[in-house]
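Only one chain is shown below, in structure tokens, and it's the form predicted on its own.
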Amino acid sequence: MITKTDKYDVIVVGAGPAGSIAAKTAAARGCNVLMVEKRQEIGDPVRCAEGVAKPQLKEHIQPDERWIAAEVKGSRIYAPDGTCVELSEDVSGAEVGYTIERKLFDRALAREAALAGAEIHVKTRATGVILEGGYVKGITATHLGEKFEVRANIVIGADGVESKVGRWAGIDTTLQPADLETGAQFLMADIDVNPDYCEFHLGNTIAPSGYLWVFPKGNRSANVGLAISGEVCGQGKRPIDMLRDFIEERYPNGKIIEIVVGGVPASGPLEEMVTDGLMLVGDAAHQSDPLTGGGIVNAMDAGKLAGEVATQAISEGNVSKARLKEYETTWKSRHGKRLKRSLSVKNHFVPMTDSELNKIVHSVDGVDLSKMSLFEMLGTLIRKNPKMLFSLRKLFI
């Protein structure tokens, strides 16, 4: 139960990376804040590759051994033929440097939170907004039964796929099918993977309109999953199904010790992420990567940028959805034109069949891709391939 007092400089809802991030920013600069998760234990369940690139990480927080369960220097593409692609971890993308440990990483981010003095409220789930004048002014919510309001000058929705805060404010946070990856994801324990790559396989036979990843995390573990279109399931296929069959030809003799199934906005990011008093955050907001399904990385820098934004719209006294629209402006200046370009990648990719997946990999072979920007890269495959990539075109112009 809220306890101390019943108004807040910020409300955060949500203990991620982005809510952490934001909460930790906001009560360093001086802000009252409330951050509050619906589960009981921050970080569980992980419904995440677990990925991070290292320079991106290290802008948030210092990496900890505690929390870090591999460290790769690349990563594998296979085609459906099983054909290999070799990439550095420097062009692999801002999943691929560490494979972390979600429980143990979020908690270590609520607890910087923590420290730099927001209050942190578990087992409290938000029911709605407080709307006065147009303005969200706060959050009704229950702890352990419990229905209580509290409220704050604006608040941060950092609630996940298809945010009910930003429903509650009239922003439209819904998914079509086509624009979510529904994913599922064993931790293996006991297989033969290589511990220096991160794998990713391509093809319509083991995942179609999506891909299957296998991330070491050490000590012969990894995680390995497999994300597709809503569409396909729409179409009565399951990705869980699928990753079983892929377990059982690769890793037959293999220990599943953890099984977690979720979904991944694939769509670009929201249009509008803030409204009057209110500004929304990671997955909240469509932030991650439509191509790669990442997000780490983009809600991290989404909540130190609306944590910064929240602060100094509350000490102007101008908490309008302009004067919050700094943050999105910003935001999307940043990292826009990237997701939008893998938006366009992967929506050229996906309607290709394996032979023509299989013709495009064929054709780097023997191309060292190893010093090359991930732009680069699709240039030279642009380049080799200019009758299948032709509307690819248009992205370096």
Contents of the next structure:
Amino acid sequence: MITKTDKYDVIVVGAGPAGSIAAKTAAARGCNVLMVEKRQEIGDPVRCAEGVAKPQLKEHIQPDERWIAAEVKGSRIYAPDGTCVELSEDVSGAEVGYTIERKLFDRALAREAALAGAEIHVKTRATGVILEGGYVKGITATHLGEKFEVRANIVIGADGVESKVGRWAGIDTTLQPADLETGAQFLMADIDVNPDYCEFHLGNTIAPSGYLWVFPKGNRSANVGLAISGEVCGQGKRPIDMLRDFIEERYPNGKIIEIVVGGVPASGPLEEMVTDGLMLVGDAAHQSDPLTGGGIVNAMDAGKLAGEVATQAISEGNVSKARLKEYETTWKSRHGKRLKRSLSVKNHFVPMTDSELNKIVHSVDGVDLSKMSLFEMLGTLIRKNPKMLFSLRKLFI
Amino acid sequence: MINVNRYRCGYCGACVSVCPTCAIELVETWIEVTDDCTECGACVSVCPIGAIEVPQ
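Switch over from the form predicted on its own to the form predicted in complex with the partner chain, please.
The complete assembly is shown below, putting the previous chain first.
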């Protein structure tokens, strides 16, 4: 047998941030936990721009210099014509963000799950769920080509954007191409990059229906990437080609030391994240922000809640959908409204022409946005551009 | 059935997420496709690196 036993309280599929936090939480509360990861190396390959907000991150883990690549104090947003506005500069000690090393970060989280008592197997891929009387009762899996079955009271699907656990159990997690942001990123070395600011570049040439980012990673290096709507992607150039165009112009002498590609759910969260005996967390539940693509802290929060609810539900002997719903309801009460707002803003900005985007950025040229949050800034933009942004008014003012 | 150029593929799984028939699997560093593929092209349109094509 590959696993220590053939029956667990909780099986977690996928060892990203959502999965590891779920495993850690349930194990620390006394559950017998198995976490499986299909890759042979947790954290690799990276499929992430690696930006994360400090305060929310600190709710889950103590920042550790081993996986913090850089600390920034603000953002600069560039209009298609190059006009720039600056956001949230750290003047008064307010925190903005870290660029992290996901390879090390994900491993640190998995190690915490291990220390809490979870059993972990890598190069172990779930291939199906065991369904009995409508309940998910475990998984079928394969390790080094050997098939096996393992049972549990609750399965937590943390299997990422390519999630199948939900689909196997009857939750349709298939994304429409328009609801996926598809992107490419280069980790670039030896480039002139301002280490204090994350850059966001808008425009229909640079990144149609999306944006291009430059996230500093220290020592003249940065994650330079872009993501566009999956719908637009099929009609013209691929993200990787658009990125090469930008690099040629902006960093002709930079060196590419890593290529990253990936898709991010930009649909807003799933209506239903649970069914009998099953919970979905992180990208598997489409919990990433539809506007920014950020998903790490939303996923960690989901992992924690799912681990807590799983433990309680198991001790009560009731793992029905109705019981597990508590996780979904609590997560949505914390994040649902904000993500809904992000989706509205995204849907509003995506069809804009470059000249409209330029006008909007010009309207706040000279306004001090440096201490505002993203949403305070959007509120200001709406006040300055009442006609163009009319339909967003009720969200912010 | 779709063709995946495994030399070009960055094994990110974007294609898996949009497949309406669940025909694609990202194993570790490669993509496997089953007979359930209907050649609908959703995966082709989202691939960030242009590694998938529907045969003509």
